[in-house]
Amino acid sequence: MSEENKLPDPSKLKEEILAKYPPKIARKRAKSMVINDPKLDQEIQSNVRTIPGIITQRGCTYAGCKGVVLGPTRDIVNLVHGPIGCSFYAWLTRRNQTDPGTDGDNFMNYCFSTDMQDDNIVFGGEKKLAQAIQEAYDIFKPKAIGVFSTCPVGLIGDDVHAVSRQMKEKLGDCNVFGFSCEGYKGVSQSAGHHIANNQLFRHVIGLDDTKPTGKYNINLLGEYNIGGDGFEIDRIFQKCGINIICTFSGNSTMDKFANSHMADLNLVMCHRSINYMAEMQETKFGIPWMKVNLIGAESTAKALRKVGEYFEDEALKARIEEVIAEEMPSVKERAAKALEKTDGKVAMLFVGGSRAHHYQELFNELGMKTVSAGYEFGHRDDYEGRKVLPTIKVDADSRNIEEIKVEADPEKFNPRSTEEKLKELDEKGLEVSDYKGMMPDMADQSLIVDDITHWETEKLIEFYKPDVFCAGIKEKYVVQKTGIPLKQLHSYDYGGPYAGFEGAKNFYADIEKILSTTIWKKIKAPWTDKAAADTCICAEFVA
């Protein structure tokens, strides 16, 4: 990098940010913040617990299982066994699309609860659970039901899974399973991701073997469609003549589940929550997995290419070509539009999953600088790469998670792929079954921090004094009032489609009408008004 586009050193930023905490806290909180040298393997503290006292972007196990991994299947029922305030919490939050079409069934306008009530938590609440299977079973008559535990549940000992068990068996034609998912039960809704896939996979995948009629059959992990994200993907695979067999779990059914591992080959968009999905299913029944982002027109082109490497044929890669030659020019045509507005502009990207990597590529494109970026739930593999799996201790919290055993079926293994040919294509750069992670991707002296706090959160927009900060709902208002426009990025406000080429022209529109909006300079950041910042009350931490 030149030295005239060398972003900043944040050296004595991180020692500032580092003296406002007791000196354990500062310890800790240390190794989750790297400067990022991208030539070095850099080690950052991830997955742990959360500092009591500190606010951060977090959530909670539940929230991951129910609400972003199950919440957009369309014909399951999400029955809540727990408090009404749990379920109406993950009820259509994170802007899930879906397309029943003229017959099928969509539950997903619905809040199931067991709503449980004091004398629930005294006595117990697994009859009540039963009778909420049973009546929305008589209502409604689905496919399947799933049922997860919230905090009152683990503390009280009701067993999900036995009451599960004997309503499976008394209905008879309804798949009915639990998940443990506690809101306590990991260091963030991370555990609930784990949780949704060994359950998934346990009682879903591989129950019908129905052989595919697509020629390039696929599965695509880690798409929730918020937005319309995987509405645009299916029409440029379509386009492509690619058949994606099951969505995980944007726009899902059971049956697509049922049937995913008939697919040739699955790619991973959001490595964090599906990454056990895909390993699962190389195991037990031999497909292989890529990694791919489907963020931003030149990464979307990009991944298409390499499933066109994958599948070795010259008719689908030359129709692969004739697609991203159609639909390029006009995405073209929109950058170089919303470039007069954002080129040399600066990003920042706190963001679930793997958003806080993928949407650095759309910055790219519109030639902004993300100078600062991390996860609220990652794992070390997320930031450094898969290369550092064996490396990661299993500690108390990891151990609370069920690590199930797999092992190739004796009938359904069947290898999509040679040992040499899978070499070969990931010598030629498509990473087969691997992930490099994020940090090699971003600039040097960029500031990577896992798990931000509120303290951080205020003193890296003062020090960068970003044009545009990426987080989620809970950050949205807080970084507006210090005069710096927030795009939410988890569920996208009223915006999207921003996946594959038309996703990326709308991202473009949006981002050039943010920075075109002068409002934000009417508004002063606290540390702006000296006698403002003398009078405020400051918390200040105790050790």
Given for the second form:
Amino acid sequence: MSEENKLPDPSKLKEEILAKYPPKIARKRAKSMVINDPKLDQEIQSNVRTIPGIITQRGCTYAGCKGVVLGPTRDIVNLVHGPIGCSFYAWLTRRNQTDPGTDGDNFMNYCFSTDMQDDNIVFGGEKKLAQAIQEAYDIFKPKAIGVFSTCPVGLIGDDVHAVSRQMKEKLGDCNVFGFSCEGYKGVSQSAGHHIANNQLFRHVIGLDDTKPTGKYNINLLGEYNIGGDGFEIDRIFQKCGINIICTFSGNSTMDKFANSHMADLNLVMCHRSINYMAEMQETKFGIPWMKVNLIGAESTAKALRKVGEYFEDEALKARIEEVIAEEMPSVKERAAKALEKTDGKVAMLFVGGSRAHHYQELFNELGMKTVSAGYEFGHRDDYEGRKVLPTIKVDADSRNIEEIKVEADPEKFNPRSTEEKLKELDEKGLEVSDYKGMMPDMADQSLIVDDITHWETEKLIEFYKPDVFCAGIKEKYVVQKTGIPLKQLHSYDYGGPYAGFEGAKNFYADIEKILSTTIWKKIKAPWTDKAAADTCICAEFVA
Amino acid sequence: MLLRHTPKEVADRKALTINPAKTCQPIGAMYAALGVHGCLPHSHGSQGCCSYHRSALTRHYKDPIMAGTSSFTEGSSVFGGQSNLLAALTNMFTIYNPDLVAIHSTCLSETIGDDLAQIVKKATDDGKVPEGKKVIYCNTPSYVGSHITGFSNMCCGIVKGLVEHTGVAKDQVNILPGWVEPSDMKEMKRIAKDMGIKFVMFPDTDGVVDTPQTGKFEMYPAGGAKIEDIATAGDSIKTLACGSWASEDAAKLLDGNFKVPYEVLDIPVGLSATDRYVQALASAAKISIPASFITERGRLVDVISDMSQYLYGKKVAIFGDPDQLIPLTEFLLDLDMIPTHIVSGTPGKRFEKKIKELCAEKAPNVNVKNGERADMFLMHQWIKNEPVDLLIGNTYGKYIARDEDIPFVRYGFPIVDRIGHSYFPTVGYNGGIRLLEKMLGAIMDKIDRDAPETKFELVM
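Shown: the form predicted alone; wanted: the form predicted together with its partner chain:
Starting with the chain above, the whole complex follows.
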């Protein structure tokens, strides 16, 4: 990192932010705000309890489990056991696209709930749950029903797993399984991802040993087909001749999950939400995994080349180069046009557990500087890289989230590669079983903030005056009221796809659009803008 | 088809809700709390609740929705949420400096039995509520009632926490507007003002969730009912409670605690309900209705009479909240339309009774259900059995509208795919014209779309 790339020192900003907090809170928040020095190994406090009342972006474990990981699977009835709200708020709000064809099963447009009432809280809700499962089965005949626990379910002690087991037995041809994803567990959505991974692994993965027909068979993990990202990725991989058996979990089906252990490689997109699955599949079935980023045209090309390297197949490598050569010119052309508006502009990203990192690639391609970023529910490894995993202290909140003990499957374990080979690939930069985290990729003196609060958001905007701020729906209009456009990176502001080559073009166009939108320059009424008012008076006088 | 698995045959369900026509209490409490100026709503529960409610309200209003959460962990769920709430209060007052924090509970804090009254008392006793600041609260267990119940409970919380009894009678009317849009509250106030009536309205989200773009974010926007004005509600001559589900309990409290008599009205949606609103205001304030209202009313009547051929005999399905659906049903009947299917997830026995009474003469075969499992899935099945010409309800209705090719008017909560509800009221005579415009627009767009070229009309 050269001196000229060094960003302005935010130490005073950090002090000012902390000065407002009660002393205990200031001490805690200080550890979650790091002035980045990519040359150093710096620790950032993350995946810890949110301070009550601080106004956080975070959601709950249920949201991470039902909303994020299982939400995009179309042929499972996701039945939420709880009062009505939890199911209602997760109903179609995450924009996971799916393509069931003209007659395939698709329950994603439906919202299922046991709508618990006070007598269910007092006397228990298991009977109602069993009845609801029966009714869902009778009406929809799904091949699977997932049961999601909400806060009161855990508190009153309803055993969703026992009910699911009984109903699975009773129904015979429907895979019923539960998730103990009560909202109070863990410290954010993150715990819910883990719980979802565990239960999919336990109840679905490995059920179908059908040998895949493709030559290069992979899974794509941690890609949720928001705004059609997965469709664009499918297009590119198909074009390269790479067969994606299953995407976890964009546009997914239960059958694809069940067959996913037959892949020869797992690509991990969103490390935070799905690394558990990658690790468990490696241990049990011998499938290696590597971290990729399919956000950004260059990183998409890089990811494809990694796959080529992994399979060590010259024909595949050649095909990948052909595809990249075919796709890149129009991407470059679109970028060149956008750069006229975007070059040198400033971005900030506070979102997710991977997106705040991934999207910096796209901003780089637009010549934009990311001055500050952070995750909503990331862990230290997402910031600092997996090398810190052994040193992460497991606190009480994380200890309560189950770690499945996984062993090599006596029959299905089949190491796809050797340790030496994988090591060699890793040394080539393939990030085999590894993720280097966000901080090494960020500029010197950029400010990294975990679980950013509203107060910090306000102060950061004041200090950096970014040209675009990236976050979610709750932050959208708060930030925009300050006169700065906000790009939603959960919902893409109902646009997208942003992944892959076509996605990059869409993103360039959308950021160009945001930065060229006239209205931001017309916020002040002409008569309150002194310079403009003077001109106006002068003009009148001259006339 | 988007809802391809919805069968025509209606099977009785005893436990499963599919595509609800309601959501849970706390979001209503949060919305009501936003209707007090300088208030920071606070959700006492797991942080997901707060996040979901803020997101849902933000999508509906496309405006900042600020609120705090107690961010329960597994530990707080076992040992109680007192320390989380005390910490939250300290942090919110220190960092965000609200005049008022309005706490609502969640299914989590209710199930473990957190006592909000005791915790708030402790916060006050321990000096965690700064001088001149206030904390109010209400219980909103998500497993009782619906979002409307939560709104009603926070209205009661406002009465309990903010209304004072000075003993000096005030020549003013309390208006409880019910869960309506900021535009509706503005219009209900405009009507009262134009009649020359002094009033206190709360909650009042006008100027809170429809704020202007000024280049500056205001955590506490200019709008909202002022705490000092709400304080005087105990001295008013009368309370007009609009919407029995959302406003009656708070009106009863004002009566019980401060001897302010009340009258429950429908939300003034459509011709007849607006007639009653205007007359009730006039009679409460003991004034006669200004002539300008004859003109206002006459405009609505004029539009109806001009366009009635497109409305007469058309079947309509509506879903949403009881306080809206009742006057809307009456309006449809005034338009000679036929309310055909009506569902609301919000419970309350008097709903079905009231709808059946209204429809007895002109639409005796109306399908109506509310409460548990009175959901959009059932309504869709009813529609498959008896098709309708118009569907009115929140954004989720667009899936049914598209599958069944039914003209669709967005109305109610939430509307997350169109704008307008923040700015253009559907209450009062003017609001009636807007509703009509939308209904006619939807119906006539379909006529235009489907007309063979030979029958395509220029003038309609």
